[in-house]
Each structure stands twice: as structure tokens, then as C-alpha cells.
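Next comes just one chain, in C-alpha cells: the form predicted alone.
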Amino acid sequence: MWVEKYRPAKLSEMVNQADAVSRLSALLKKPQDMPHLLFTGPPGSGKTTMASAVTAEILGQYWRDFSLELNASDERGIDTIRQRIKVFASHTDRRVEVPFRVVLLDEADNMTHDAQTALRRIMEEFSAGTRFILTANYASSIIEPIQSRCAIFRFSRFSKEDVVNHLGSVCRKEKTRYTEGALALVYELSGGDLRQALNQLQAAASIGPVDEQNVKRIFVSAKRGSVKEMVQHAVRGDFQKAREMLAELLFVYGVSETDLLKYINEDASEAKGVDQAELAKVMAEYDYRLIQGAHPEIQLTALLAELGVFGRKAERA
């Protein structure tokens, strides 16, 4: 996969995120003094890649033996903290080449509150021989005691120029024909998510040259228009039709719940007569529910019902 083939292995190879690279490079000059790290920012902005690069530069050839990587979305309970992480962190080794062991917790904002509390105690107890690198889409979901024990690095979406230049470089290395317009379209449809952009670029290249027509075929760009149509049905009170379209977008086109929520917010904000202040509150509530792990289909269906209420209020006004 291109997303793995062209994943940066060193900080110097990172796409943009210059501020984070500069600060981390300074810390790595004396790795034994490095604190725990927390990388926060939107998906596809390089957090996990940066964490892996830092781990590799600290541990060198021993990185496989002295690092533990877990995805907190899959293993987010207190048992994982107590059993796997504590056992790993408590292990000691006398190799002088390794300043400490590294635990990389990806998507740590998906961990339960109890698990985070247990993690905080382990971070305190084993800080002499273990460093933790946490990544999170939302820093607000990480408890304050953990945040206060970490150096926080905030990542931003990649710019259009950075993504287009990187995609062009990949195409040239793969000897794939492309147009600048197609790469710009990949950026727009991926929302600045470099991981998604690379995956979709490879998919488009698999069916021919990377031109706008093939990019649209891969992204099924009509799905964006389908979201707008779904919102219109919901606001007009045609809940059943809106619900059918939601199921199609989720299970046929495979649109993620986070993307759907973003698109619904954009389209509902343009609906005439809708109370925008109340809409903002409702959108924030459903965003929070999804972050907390609520069932995506149930929550998005309920959101469509809420939009119908907004539509009825607009008609009476």
C-alpha cells in the first residue's frame, strides 16, 4: 500500500508540521530528558507517523523489542492498561543504547475514563524507565492529569499545496500519469486527510491515469450531493426517505460517520429558516455522542429526526 510504502521513517521526511518537527528535534538531542508526549489533531495529519518516527530515532535497531504500540480504539479498557501496558512498562533492561522503553497509544481519546486514570498512575510509577507517546483526535477527551504530564503537540490539516506536491511526488515515483487538477480534486474530496488522499490516489491509479474522471469514480463524488439531498428530505419531513439514503451512504458507499456528520452540518447550515444557534448545539451534541462511542447509525438517524423538527419550526415561523 502506498500509504505504508511512502510513510516517512524519520522526522526530516515528514510532510510539513514544521513546528512539531522543530520542537521534537530539539528534544531528541537529549532523549533521556524527553517527557511523555501527546500529539493531537485531525485524522490523517501525521500524528501516528510522527510518533513512530520519534520511537525509531530514540530506540534505533532495538525499537521492536523496546516499544509497545496499541490502538486504544480496539483496546481501550482498564484490563489492557493493567495487564499489557503495566507488564511492559515494569520490565527493566540494562542495554546502554536504549534510554527507556516506549509505549505508543494511538487514538488514546477513545480510552475510557477509568482506563485513563489507571494509565496516569502507571505513567507516574514507571516514568524513570518508560515514556508514553499518545495520539488523539480530540485533546479535550484526554483527562487533565494526563495532559499535564505530557508535552503537547498540536497538528493541523495539511495545506492544499503540501498534499498536492506530495501526491505528485508519489505519482512520479510510481511512474503514474496524472494531472494537477486531479490531485487538487483528491485533496478537496479527502478534506486534507493525507492518509485518505494516498489511499484514494492509489485506487484511482489502479484503473488508469490519475485524471479527474477516475478520481470521481473512486471517490463516488455523487455521495456528497446525496448527503445534501438527504438533509433536504429530513428538513422537509420526509424522514423515511432520508433514513433510506443514510443507510445507503453508510453501508453501500462506506462514508464514515465523521464525514457524514461534517457534511450534514455544512448542508443543514444552508437550509432556509433553520435556527442556526440551535442547530449548532444539536450538532455538537451528536458529535460528542459519536466520540464517546455511541452507535453511529442510531445517532445519525436520530439527528435526521432532529432536522425534521427544525423544518417544522421553520414552516410555522
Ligand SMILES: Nc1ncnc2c1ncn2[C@@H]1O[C@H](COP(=O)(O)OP(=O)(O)OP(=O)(O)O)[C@@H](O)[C@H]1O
Second form
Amino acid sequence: MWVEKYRPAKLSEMVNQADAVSRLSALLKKPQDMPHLLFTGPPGSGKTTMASAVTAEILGQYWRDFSLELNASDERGIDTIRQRIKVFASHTDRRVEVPFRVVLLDEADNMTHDAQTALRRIMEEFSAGTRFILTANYASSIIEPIQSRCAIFRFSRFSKEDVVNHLGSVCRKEKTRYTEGALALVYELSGGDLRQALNQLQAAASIGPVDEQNVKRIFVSAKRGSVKEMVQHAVRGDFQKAREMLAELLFVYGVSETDLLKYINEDASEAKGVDQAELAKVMAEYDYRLIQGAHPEIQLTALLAELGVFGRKAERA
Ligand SMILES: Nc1ncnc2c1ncn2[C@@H]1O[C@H](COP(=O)(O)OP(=O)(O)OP(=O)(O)O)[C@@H](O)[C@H]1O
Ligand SMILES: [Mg+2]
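Show the same protein again, this time as the form predicted in complex with the ligand rather than the form predicted alone.
So here's everything in the complex, that chain up top.
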């Protein structure tokens, strides 16, 4: 996976994040004085990457034995956390000179308020020999007493220039052909989330050169699930939401109207309560209108409205 292969391991290799890098480098000069750290920011902005790099910088070759990483996929009950941290922190292995042990709590905002309150006490209990690095999307989702014990670093989305340059350098290392326009498109469609950008880039590269056509194909197939969601909104009667999703699929992701019609047909056929015979007739009608050159957005919007009628009939039945 390119997201792992090209994940920078050192502060000096980070793309941008200059503010965080310079503040962290200053703290790392005297690691014994380092406070706990809290990294906040949107998905794919490099929080976890930075947390691992800081850990590696502090612990050097000993990171494996002196750091504990707990992420959202692990059991997050506070008793489990306490138990694991306790076992980890109470090792008195002092063969090597490391300033402290590091506990990395990734996606700490997934913890309940009560769990965070308990975490705060754990942090106090073990703070002599242990530092915590927490990551979260928003600082506000972390309770105040924890925030106030941490130095907070706010990560922002990567800029277009950073993303396009980084993707270009990955393509060159992978000896993949690409166009600048295609990389700009990957940036637009992934909204500054570098993880998503790298994943989609790799997917596009796996079907051929990274040009705009292949990038669109990848994002369209990634959007297949949105069609299903849109159909569900329509059938449930949330016409406005369905309509917004349609506009996004058509104009942002450039899904063609014929593909959309095909997907809507598949998803509506599976929707509960929809009269299949009626559906077939309606689909045939819209298929015909589109072939005749009717306005695609108007037609597909009307189709969503028809799906709502099916939904209401199913409810009454
Ligand atoms: N500063 C950076 N320079 C170059 N690549 C980076 C940088 N930061 C992150 N990346 C790349 O982006 C990917 C996603 O970053 P990361 O997992 O750190 O994001 P995150 O902020 O933790 O996201 P989430 O909130 O979803 O967990 C990494 O796998 C890495 O390949
Ligand atoms: Mg992360």
C-alpha cells in the first residue's frame, strides 16, 4: 500500500506541517521536559504519521519495546486501557537510556466522556515515566482536563500544491506515467485528505496511466455506494437529500447519466417494499427519455421523486 510505503518516518521527511515540525523539534531537544501531546485535525492530515515519527525520534531503536500503540480498532473499554497501560508502564526495564515510555492513543475522540475521565487519572498516575500522545479530529471532543495537560498541535488539510507535488514524486518513484491534470483532479476529489488521495492514486495506477479518465473511473466506482444511499433517501421520502446527492454524483464526480440510471435500477430493485413491476415500467420510461436526449438532471430528479411515491405506497400497503 502506497499510504504505508510512502509514510514519512522522520520529522525531516514530512511534507509541509512546518509549524508542527518546528515546535516539535524544539520540544525534542529536551525530551525529559516534553509534555503530553494532542494532535488534532481532519482525516488524512498526518496526525498518526507525526505521532509515530515523534515516538521514533524519542525512542530511536528501542521504540518497539518502549512504546504502546492503542488505536480505535483495539478494545477501548477503559478497564482494558488501564490494564494494558499499567502492564506496559510498570515494566522497570532500564537497560537502555530512554527518557520515558510513550503511549500512543490514536483517535482518542472515539472514547466516551467517562472513559476520558478515567484516562485523565491514568495519565496522572503514570506520568512520571510515561508520556501520552493523543490524536483526535477535534480538540473540543477531548475533555478540558486532558486538553490542559497536553501541548496541542492543530493539523490542517494539505494544500493543493503539497498534494500534487507529493503524488507526483510517488508516481516518479513508482515509474508510473501521469499527467499534472490528473493529479490536480485527485486532489479536488479527495478534498485534501492525503490518505484518500494516495489510495485513489494507487487504484488509478493499477488500471493504467494516471490520466484524468482513469482517475474519474476510480472515483466513480468508489462512489457506487453513494448511489445506493441516494436511492434509500429517495424511497424513504427524503427527496431533498437524494437530490443533493444526485447533483454531487453528476457534477462533482462526473458519473454519466446512463451509468446512474443503471445503478439506480439495480439499487431500487433491491429496495424493500418497492413494487418491481411498476419499477420496471418507470425505469423503461426514463431510459427512453434519456435516449431521446431529455435533460439528464431534470429526468433523474423526477425519477427520484417517483421512487418516493413507491416508498409511500409501500408504507400504506
Ligand atoms: N507530512 C506528511 N508528508 C508526507 N506524507 C504524509 C504526511 N502526513 C501523512 N502522510 C501520508 O498520508 C497518509 C495519511 O496520514 P495519517 O494516517 O497520518 O492521517 P491522520 O491525520 O492520522 O488521519 P485520520 O484522522 O484519518 O486517522 C499517511 O499514510 C502518509 O502516507
Ligand atoms: Mg490517524
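Positions refer to the first chain, counted from 1. Throughout, rigid core stands for the largest set of C-alpha atoms superposing within 1.5 Å between the two forms. All of these numbers come straight from a predicted model, not from anything done at the bench.
With the core held fixed, the Cα of Met14 is displaced between the two forms by less than 2 Å.
Remark: with the core as the superposition reference, the CA shift of Val103 between the two forms stays below 2 Å.
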